[in-house]
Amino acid sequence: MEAMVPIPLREAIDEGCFGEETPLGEIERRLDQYFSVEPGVTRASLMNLAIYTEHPETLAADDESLNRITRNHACRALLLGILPDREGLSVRCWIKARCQLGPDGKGRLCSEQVTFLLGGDCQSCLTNLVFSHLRSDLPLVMWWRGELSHHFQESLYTSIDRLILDSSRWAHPVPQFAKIAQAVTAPTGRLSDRRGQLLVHDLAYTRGHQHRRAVAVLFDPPAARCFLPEINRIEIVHTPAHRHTGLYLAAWITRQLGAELVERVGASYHYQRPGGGRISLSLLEQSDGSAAIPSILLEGGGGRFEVIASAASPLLEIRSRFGVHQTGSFLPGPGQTDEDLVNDILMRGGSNLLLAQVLPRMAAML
């Protein structure tokens, strides 16, 4: 097995990153002797949260992800990397806790983390083997990290309570949501929402929720309210590696407007209003910058509205002209990294049923 580890994954296990290496049937008795003879230490859960990866040599920044996370959710932490296929079957597992000081200053918080490097035929390995590591009593939320492999069947995602995933990474993102759209609609046996289905956070979706935001807010005024039937021309100006995001504001807007998508001609869409009105919205690649979305424009019936990235701080600034009335103002920008995003997920928890509605307008986009 030592052959099929990469070189950096090796160098992060010579050097103690993921904590102790235990065997497979001792994991739960380590933890709990450690937590039961380590003073003023307090085991913390509040769900059991996973990272899943099918490229080892980012084990390790996993890992660091994972620590990142657990500075404002307590859970129990899964992080699991799969090896190259190969014959038989192979697992490693290591054990740490992550620890944050009390409310007092003086105790500790621990969340418990349980590494495991599999090889071969891991299939059944995820859903007899891991799962049964998990807090039972509490939801599991997994992120998986890259494409949707054949690892993602039914008796693991029937698992999750709620998966996080990033389709702006998948090379061939078609297929994957044809997977996703299967997932959704399996019940599943665990705590999930009161629909008994997966629930589904997109990060390529989550990048533009301040941008959505600051779209609504654009159109809180009544009087800039009233042109909302009037707009004819949207813009969306997206970096090379977010397309998805624009793709989905692009869809979330329609969606608000009520327009139903008729024609693509590139990167330019042409929306039919009910009424019979048009909607041309265009999808602009810029490749400097380091903003998702660097610009957002919607006119129509003598209005403008933009919201704008801008380059000197983490803040959107927001403008308007229509009439005699011409407004701008700064709103929070989107996070900055994928933990900050995962964070906002947990924190928000909820339904996500906006996207649930949006994806099939977005898909329709590709």
Contents of the next structure:
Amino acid sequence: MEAMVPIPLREAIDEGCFGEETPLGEIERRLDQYFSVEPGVTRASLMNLAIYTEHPETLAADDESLNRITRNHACRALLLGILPDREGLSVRCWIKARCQLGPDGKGRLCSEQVTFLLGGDCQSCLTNLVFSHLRSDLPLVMWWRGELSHHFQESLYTSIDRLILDSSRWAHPVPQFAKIAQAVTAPTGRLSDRRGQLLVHDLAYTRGHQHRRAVAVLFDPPAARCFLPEINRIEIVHTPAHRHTGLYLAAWITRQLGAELVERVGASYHYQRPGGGRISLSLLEQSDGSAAIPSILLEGGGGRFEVIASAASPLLEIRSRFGVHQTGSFLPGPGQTDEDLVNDILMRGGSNLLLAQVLPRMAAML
Amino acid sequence: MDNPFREFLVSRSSPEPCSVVIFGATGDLTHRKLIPALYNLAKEGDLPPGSRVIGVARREKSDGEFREELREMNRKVSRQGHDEVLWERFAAGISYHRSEFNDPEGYRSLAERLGKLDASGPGRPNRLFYLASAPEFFPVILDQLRESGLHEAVEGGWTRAVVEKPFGTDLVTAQRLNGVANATFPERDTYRIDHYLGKETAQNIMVIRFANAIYEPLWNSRYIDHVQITCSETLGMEGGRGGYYDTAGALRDMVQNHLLQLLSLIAMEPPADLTADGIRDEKVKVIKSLRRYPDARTVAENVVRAQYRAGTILGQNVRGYLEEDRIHPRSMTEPYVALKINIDNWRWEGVPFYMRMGKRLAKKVTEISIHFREPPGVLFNRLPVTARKNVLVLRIQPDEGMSLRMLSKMPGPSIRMEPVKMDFQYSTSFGKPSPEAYERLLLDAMAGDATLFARRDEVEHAWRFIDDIEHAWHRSNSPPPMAHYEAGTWGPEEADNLLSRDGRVWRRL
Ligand SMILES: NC(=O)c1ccc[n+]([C@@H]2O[C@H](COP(=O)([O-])OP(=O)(O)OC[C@H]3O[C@@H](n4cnc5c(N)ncnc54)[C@H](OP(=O)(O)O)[C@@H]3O)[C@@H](O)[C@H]2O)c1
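Could the form predicted together with its partner chain be given as well, to go with the form predicted alone?
Okay, now the whole complex, with that chain kicking things off.
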């Protein structure tokens, strides 16, 4: 890499929040130094967590995101801001420790963060920069903000263990999903000891997690399950920003019912069930309200099953009416922010098999 | 028909909505542990909607008064705080049923009440009877449940019983209680609580052993020198606990259940599968293989009982055991016990398990430590070094986690080695706090998963082992002596001798 050339950050950014500016070759030494002089500090790390963005004006917000995630997940955090349209190559970096009181107020528990601002369009530079600043033996989780650009290339993604993205922010989802499909099936890279495929988490899918739980709860009573073969109408309401979450829920519900897509007319989709029955599914856009998915309805055979995002609280209300029964209850609602969702993903881990099954069905509905 | 929407959604068996009927609902356990556990499950969305709580006790009380008392306590002790809106929704499913435990009429009206509740919703008529009363009432409650027909599962549902500790006071009483329990509920529907098994580290023992390639090959007498299990408390007999404790003692109160359960998890063979019986089959084999102490002499050689004398803990003067409230002044009950246990099977031949449990000790800790054999005394090991053995420590409380001690070269031109410690703590590694043991156990009982509950044969074999010792202490002609230690220390000298005789020492904690 060439000598460091200062990159002017746009005025709106408070680069002070990134910590101490450090020459590239000094990062590890200075971090070690920090931890060796601070008494009562535990340098904790369960993973390498990188946030990637090509919009450095959001770096301060991304820094705050890391602040909220590292409270729950000790890690080496890498914040990667890329300015691909800069002439020549240039890098600036900062280091800092994020500490909090340990349990019972004893000692301090610290994650460490390295922030890079990388100018110039150099694919391998990014990959090498990441590789040379990972903590060994720990998995690499990458939260890719925005579109998957040409920086999302094989040498990088084959070394990632868990990839987090948000398809609802993509302007052109079809080619983006194609890239994901390619990355998922690529063989594991040299620098990863993961077995099996790259694990992908789409926040648009995670946003629907509590809704999926709620739908499952609706059909826990055996008497309610008798209505499953009768379901012939599904209606999912979503806000404009969260169409993908609606699509994922639609793809999931119909998959679990064993129904196959036969026809699409605008926002209405028609499915065929194995026994010959049909389901019509509509996705309705509603512009007001804060919940990503204000409601889900499943209906048929005289049964009615609903999940409703409560306007007054973060809870989900479930209601059902079938036979002589009428029930209602509340469940925890979805995470409010992207950081809540990422926290949730990191907490649950797992192989995310269901998304892998639902993703092709969802992509077919785009 | 299975619920297709449950596929992949949870990686554990799902709890089913049920009516949780708590006998002893105005008691300490219900207020401090059970209701907060259910509330926290509801908060996490893990309590199946449609679940209800019916508290049974004898005092006159309205539903409203009962809920109010529970709310007050939940505010104080709930692990994840107290949210009024959520509490209101949760508490709407709580009601109070007044009855004496031995009053058949109370059970008849309870049955009626449950019938009405079941008929009012679409859920199955599932019932979980939780015996949270003093243990002398367990047989009465079980008998009454049977006589009122409440023990029978209603069509389409299940009926289970959770029984609190202590499960008997010796083999005979445990067998009698098991007799009553099994005459009322089949063994598969009987859940004997051992809240130690609900703790993360206890569950983690199997994961550490059977999910990592590096430990299991070393987990035998060839590589392990000995194992220590310590459960120490700083508390004495405050808060009126003396009355019960003086009838029990450390051996019956802690060793028979919690510590032998931990020992069996450490010592068991890999189970054939992870089913409740697959695991419990292996645990019970360990307990059956414990070498028994046939007479007072072997008990005296292998077990030390002790009482504390006055001393200081954290700068506070504290009384001796015999001066504590509600303790008989000539009591022969032991607030401290240390044992050397041998397991007579292939894997553990010649590997002693040392166990100690005591009140008014220097620190509150529960830990298991695996002490590996010394490496051959050549090369580096010719040199003198303080702590040569590798020690793997599994901490149950506080700071659940584990650590591994090993030797490392000190920087410098000479070869000097010092022990270093690799440490892992749950709370600093995983953001999410561990759920309370009771949360996990209640959920498992609702899901019909008995893995973390003690089975009849485990309990009885454990009592068989304990009874030999109790017998030598209290019924033999030459009972082993009662040792003494100063409160605030690490126990009596006799317990140190138990190890020093074998050329070993208790770990410094
Ligand atoms: N407390 C704990 O933290 C803890 C921990 C582990 C295990 N345990 C075990 O849990 C069990 C209960 O302990 P606890 O501390 O909660 O006991 P507790 O505070 O003494 O409560 C006893 C309960 O039983 C009821 N009761 C007593 N006699 C009755 C009768 N004849 N008819 C109807 N109800 C009667 C009392 O109701 P009234 O109020 O109406 O008299 C009260 O609700 C014990 O087996 C104990 O070993 C407790």
